[in-house]
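There is one chain below, alone, in structure tokens, taken in the form predicted on its own.
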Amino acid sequence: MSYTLIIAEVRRGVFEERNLDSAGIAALLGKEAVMLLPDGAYQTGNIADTIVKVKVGEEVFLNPLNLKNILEKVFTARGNPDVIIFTHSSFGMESAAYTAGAFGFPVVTDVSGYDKERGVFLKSYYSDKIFGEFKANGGPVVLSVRSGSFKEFAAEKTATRVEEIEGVAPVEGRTFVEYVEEEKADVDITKADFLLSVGRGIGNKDEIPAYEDLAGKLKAVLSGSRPVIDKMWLPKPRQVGTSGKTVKPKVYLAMGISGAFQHIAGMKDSECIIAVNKDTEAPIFQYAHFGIVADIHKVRDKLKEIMG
């Protein structure tokens, strides 16, 4: 029986929201969706046709060396899947590549689209300026899917079967050590109704206070893109994007942000996106509800003047 295998990602027993993207593309593929979970993991809703729980802890499950042996058990019990889906996270990127290499399957990473009529997977390059098309020529193909690309297609099932398989002995040479807590945030940007987000286009760190002042006048929370955080102009908890936080404010005002796909994935579900950039070709304008092509500092100063 043909099926799609979703490798769920969990942290401390909690089902990660990015798994919805895996379930979404599985729904588009139209085959039985089988989700693989470690024992004790909490699952959000019925978003797969079948849940297969492995009798191992997540610290064993999240190790790609152990996962390879777990997958061998699944393949023996159910046969090879048509597609194996990972999240495009640090775990997913590593495990997708390792799984593909271990079994000799082709792999396509960072999949952001699927053309159902042609059976083609889409992968973007150069900040979504061009797209590559990939089609599997029979046999299993391994994917990692971009966060925010498919979750809207994840549909709750009326019933879900639950199966169990025995665990595996952990492979020696690589073991889980600990979870490291991220830096404590002075504010949770995921709960803000209005985010003023700045990018490398602001020029330098000396400009940050002026944007903090504008954020205060707008009753917004200041956030930033990865380059701003990498340069330590703002603290890590204020980063928007795949390596930061996914946000859905009522208003997202992006100033000096070009719109790399990693950033877009973290904010594209905002209710209203306003982009300010002097580059008319900036990719963020493709996602903005309103766009302003202008010097961001002049726009900032005009807004401050208006707000008083």
Contents of the next structure:
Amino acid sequence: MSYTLIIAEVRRGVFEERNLDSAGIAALLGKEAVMLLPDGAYQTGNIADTIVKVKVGEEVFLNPLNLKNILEKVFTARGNPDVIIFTHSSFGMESAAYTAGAFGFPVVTDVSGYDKERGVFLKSYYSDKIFGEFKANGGPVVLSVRSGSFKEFAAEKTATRVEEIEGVAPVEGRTFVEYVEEEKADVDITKADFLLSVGRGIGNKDEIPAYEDLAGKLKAVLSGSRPVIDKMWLPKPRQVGTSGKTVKPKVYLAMGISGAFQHIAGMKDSECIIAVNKDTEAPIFQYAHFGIVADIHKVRDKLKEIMG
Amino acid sequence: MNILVFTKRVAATQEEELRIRDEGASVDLSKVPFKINDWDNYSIEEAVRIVEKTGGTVTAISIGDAESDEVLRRAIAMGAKDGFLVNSESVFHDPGVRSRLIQNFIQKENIPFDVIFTGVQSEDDQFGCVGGILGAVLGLPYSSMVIGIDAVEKDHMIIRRELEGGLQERIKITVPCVLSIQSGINEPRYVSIMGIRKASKVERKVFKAADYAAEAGPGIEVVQWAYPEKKGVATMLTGELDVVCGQLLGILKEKGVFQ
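Now the other one: the form predicted in complex with its partner chain, given that the block above is the form predicted on its own.
Time for the whole complex; same chain goes first.
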């Protein structure tokens, strides 16, 4: 029987909210939704028709090498699914690719749309400036889905069957050692009412003091997007985005941030988003309440001049 | 330790207006500048740093058109010993096709390695799949999102993977393996024009991609290209700079975050 296989993402006992997006696209696909989960007391809700619990711990399950062996068991028992769905996260990105390679399945990552009539999956190119409509030649097709794209379609099932399968012996090639927490920060950007956030557009490190000065005058806290943190222009605890902090200030003033989806995911629930960028096509304008198309340094200097 | 590093020349589209041509059949990149994929810059740097400590060599490999020689010269200027171009004028949208091409190339040419580095993803297609598929088809351990390499031993490495919300996980991975390197893992060295000019004197070998093509065709195809759906909720502030900045301060006052 044909079915859709959802690979649930869990971490430290928590069933990640972005699994709702996997359930959402599974609902659109319309087949029996089977969700694979490691052993543990996870709050999954009734978003799948069947839950298959594998008798392995989380760290074994979240390793793509072990997951391959687990999937072999599932496919032997149930036959191949039509579609295999991962979240587009650190775990999902890694395991979707490895699974596709291991079984010779086609793969489309970062899927943010699905057109059932035409059977095409929408995927971002060029930082969301263009989207490709992809069709798979045969299957099963492996997908990783962008968080926030499909959760509205996740349907509450009347009954979820739970099955259990035996675990696998963990591989030796890759083993979990420990979690590493982030360094302690001098300031908690998630507590700020007003964030001035800077991105790649500031150009170089020498511009940072001038933005610190602007933040000081505005009584805003300075934060940044991934490129600024990668280049070590601002410390990691000041990063807004999925790999950094999720923030919801009263005002989020983004200067020189184009708006990669990982950044948007970390700030889209801010009460008021103001974006300043010289690129009229920057994706951030699609999420902002107010936008200014201008040279950010000129805006910075003019604001300082007006404030005196 | 011998490290193979993959590097790609990509369109720098950050500040470019992109247009779709031929009723959705292609994206016009004719006026867009090209550069090294950001993630590859970090992975070359990481490979060079390891080799500087442990000995061995870094070999940079690029799959692409003749212009991709540019990113090989750059890699050599950063410290790679050799540069191999697997030349193809076509763009492979399916990462499975690219990974199997690499697999065939490495195996047919018998290229020795201990570790293979790729960037987590390339800026243009953002697939993030080549490393993972390659690891699987070569039957090697794999990790993506590598944000730190804490120890390099003969038979294993201790590495850190980036997760979400500032969290990382430390894992042990045996050598040989395939690793996809995350941006921000290091501070890539500056590459001068002089350095690249000097690197030009190192011979780069050119191979024909057609000689290593996978038997199976692509698993996925682009049906057409489309612009993003316009949500268009932003109120745009327009006019003279002092007027716009005055309006901006007005909004901040109205929202109660600035007096």
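Note that this is a predicted model, so its numbers are computed, not measured. Positions refer to the first chain, counted from 1. Heads up, when I say rigid core I mean the largest set of C-alphas that superpose within 1.5 Å between the two forms.
Check your understanding: When the two forms are laid on each other by their rigid core, does residue 296 show a Cα shift of 2 Å or more between the two forms?
Key -> Shift at residue 296: 2 Å or more after core fit.
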